[in-house]
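Form predicted on its own, single chain, as structure tokens, below.
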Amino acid sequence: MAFEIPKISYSGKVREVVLGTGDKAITVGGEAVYPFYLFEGEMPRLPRIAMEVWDMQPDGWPEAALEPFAGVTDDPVAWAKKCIDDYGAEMIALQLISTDPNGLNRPAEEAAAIVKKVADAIDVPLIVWGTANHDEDTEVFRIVAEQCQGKQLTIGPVEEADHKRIGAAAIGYKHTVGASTPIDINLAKQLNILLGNLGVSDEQIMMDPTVSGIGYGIEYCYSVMERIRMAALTQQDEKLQFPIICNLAKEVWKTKEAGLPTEEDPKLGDVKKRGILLEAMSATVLLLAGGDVLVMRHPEAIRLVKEIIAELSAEQ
């Protein structure tokens, strides 16, 4: 007798969300099975990768992370174009590091002007990510949302403390929000409910459960993301049926292991390969947990993850 794989019947489905506009717009979500369980059902939209760009010269990056972007890290527009032209980026994630009040503390108007320049210079979807300082993010996104009307940006993190103000801007100017909560399924659901009550449509929400890299709590992130997908697909929980965005690059590359020189701890292996593999491995774990959009940094790590996505999604 031939062995028959046991199959689960799924009653739920992740909503589809359109990012960007025009020919390069990307639709994410839509899966009706657990990640890559193609023997049980459909996963019409494979996970996508956004390449990270900072709005200021990076400080403290390992050499391996800086090398692919030599000559453009002081110009966000040139950096974004290099990601697209040289590395085939299908989305750009602009990190507004300069707006951190504990850092450069760039004024909201100046930060928004940078976002506008990048948005006008590229034709792929743009994700704009703040620093989770509620006052600063609210002011920046209020201006960004208005000046980039029609671009259908994804703006985040949108947290409970600022969801009304940023959510209102997203509604008014038709942008998507990255609903961000600190690794907790109940808080994630509650924020989605609050955004819905505010008037943010289901087609304007992506979930950011907060992620980490391997060795820094990724097993807990995996568990929470897994529970979110279980509730969405098998328990018909409509308030958890949203695509998941994983802003992982900065979490991986800030770790000690990503930049520790080879000579200081030879047993960890070559520092350049180590950082790339840490990012690729962390991304793979999050893919298997249900990530729909991954924010990544190194082109080689991205290449490895795309190969994994192709392998997992290939017909057997």
The other form holds:
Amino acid sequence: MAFEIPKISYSGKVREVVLGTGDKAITVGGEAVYPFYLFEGEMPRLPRIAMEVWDMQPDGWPEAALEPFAGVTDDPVAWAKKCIDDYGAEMIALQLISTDPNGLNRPAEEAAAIVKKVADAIDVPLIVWGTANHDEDTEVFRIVAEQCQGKQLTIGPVEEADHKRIGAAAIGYKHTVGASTPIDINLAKQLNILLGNLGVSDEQIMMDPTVSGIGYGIEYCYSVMERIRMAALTQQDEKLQFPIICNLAKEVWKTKEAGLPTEEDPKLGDVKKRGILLEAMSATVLLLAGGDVLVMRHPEAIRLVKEIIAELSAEQ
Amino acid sequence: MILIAESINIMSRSIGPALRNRDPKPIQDLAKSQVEAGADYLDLNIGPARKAGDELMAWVVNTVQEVTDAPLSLDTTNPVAMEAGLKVCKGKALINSISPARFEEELPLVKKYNAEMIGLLWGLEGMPRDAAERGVIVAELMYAANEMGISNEEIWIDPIASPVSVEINQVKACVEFMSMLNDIAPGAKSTVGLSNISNGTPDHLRPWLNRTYMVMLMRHGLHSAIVDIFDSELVAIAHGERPQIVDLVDRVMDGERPDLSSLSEEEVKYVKTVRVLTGESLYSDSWLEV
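What would the structure be for the form predicted together with its partner chain, given that what you showed me was the form predicted on its own?
What follows is the entire complex, opening with the chain shown before.
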């Protein structure tokens, strides 16, 4: 008898979500198989990478992460343009670090004005990510949603505690929400249900399961994402059939290992390569777990990950 | 089914202070109302009771015995407190509970005080990971107890129900294990801390999980359960007064997919809850609405 390779029987499909508008709009999702299981079915939209831009001068970034953006890190618009023009970014993820009440505590109106400037200056899809401070995020997104009407932004993190207020803004001005939960599949499902009850359409939701980098519990993130995909694809769990966004750059580059000078621990290897590889490897792990949008920082790490995506999806 | 009422518990906001202040009234009132609600046993949970646990357990046993003859389940992890309670307990007491870590100190108490015991399947390495590991602990437990002259019939095995919102595989493993128990330990009884299944779930929804899980375990011969006795529907089910619900749960467990539109609102809730507890559908706090 001929050997037959066992096949998983899939019964569900991840929904497609359109990010941005116009020629540069990007559709993500649509998978009907586990990540890159192209021998079992279709993955019509490959994972995409959004390049990270901060809304303020970064503090504490390792030299390797700053170098590619020398001269633009004090200007989010120039920074975003550099990502697109010099590094071919298909999407920008603007991190509203300045709104952190324990940091710069920039007023919502000012933060929203920066978002508007960046949104107007670029034509690729824009993701805007707050600090998970519910009052602050709600206030910023209330203004951003209105001022950027028609741009189909992705706004997040939207958590259970602020989902009504931010969700309402997303519905009113047609933006996508990044539904964020703390590494827990039951809570992820619950938030999607609540957003649905509120009236956020299925085409306006991406899930943020909360991720970390290598060495900081990424196995746990992997496991939760894997279970989300199993429920979505093999158990027809409609409330989990959404694309997954992984906001990983911040997590990777803030670790001690990403920035520890080479001479302080030579066996960890060259600091520049190390940071890039930590980011690329973390991204790869999350790709294999089901990430659809990866928020990344270093152009070289991005190049590596794009190569991996190309190889994993190449025709045999 | 034997129902053990859970509400006299040191963790309770009203009973905790009464226990600590040795205030008999709230405890006696609760004891009486639990018996009226259908309790066969009253669980007296004083927790780890590290300080003066012996004095507290003896006091609460006496306090409760003043108002009711219902048999008592003495619930503490402190062996000295356990023995103090057993000394003053008039009826045949149930020791809640003995697990492998406490064999040496507590198994002798079963014989000495002519009591019965709950055998908690919490192994030396903690929570068993699946049905098979539960089986290993039962085998260990039965062997050690039989050696001490305790018969299978005096042992109530607790396979440990864990919250549905934490780990569905444990929820399934507990049911699977119940289907094996009679083969592994013929004649042994069983019980389960039922409310744990709904720990972390919004309060008003907990009864659906508790009731449904009880029916799922009853199917495999569950002898008793430690329950919220004030859930009158749950008591009715345990007393065999809701055969149509039991039948419905059994059918859904067997894979039947009843047409939801043909069912009552209540029946739909049971169907959805079975599907969550069997792992067919992933739990979320809104499971009854989707």
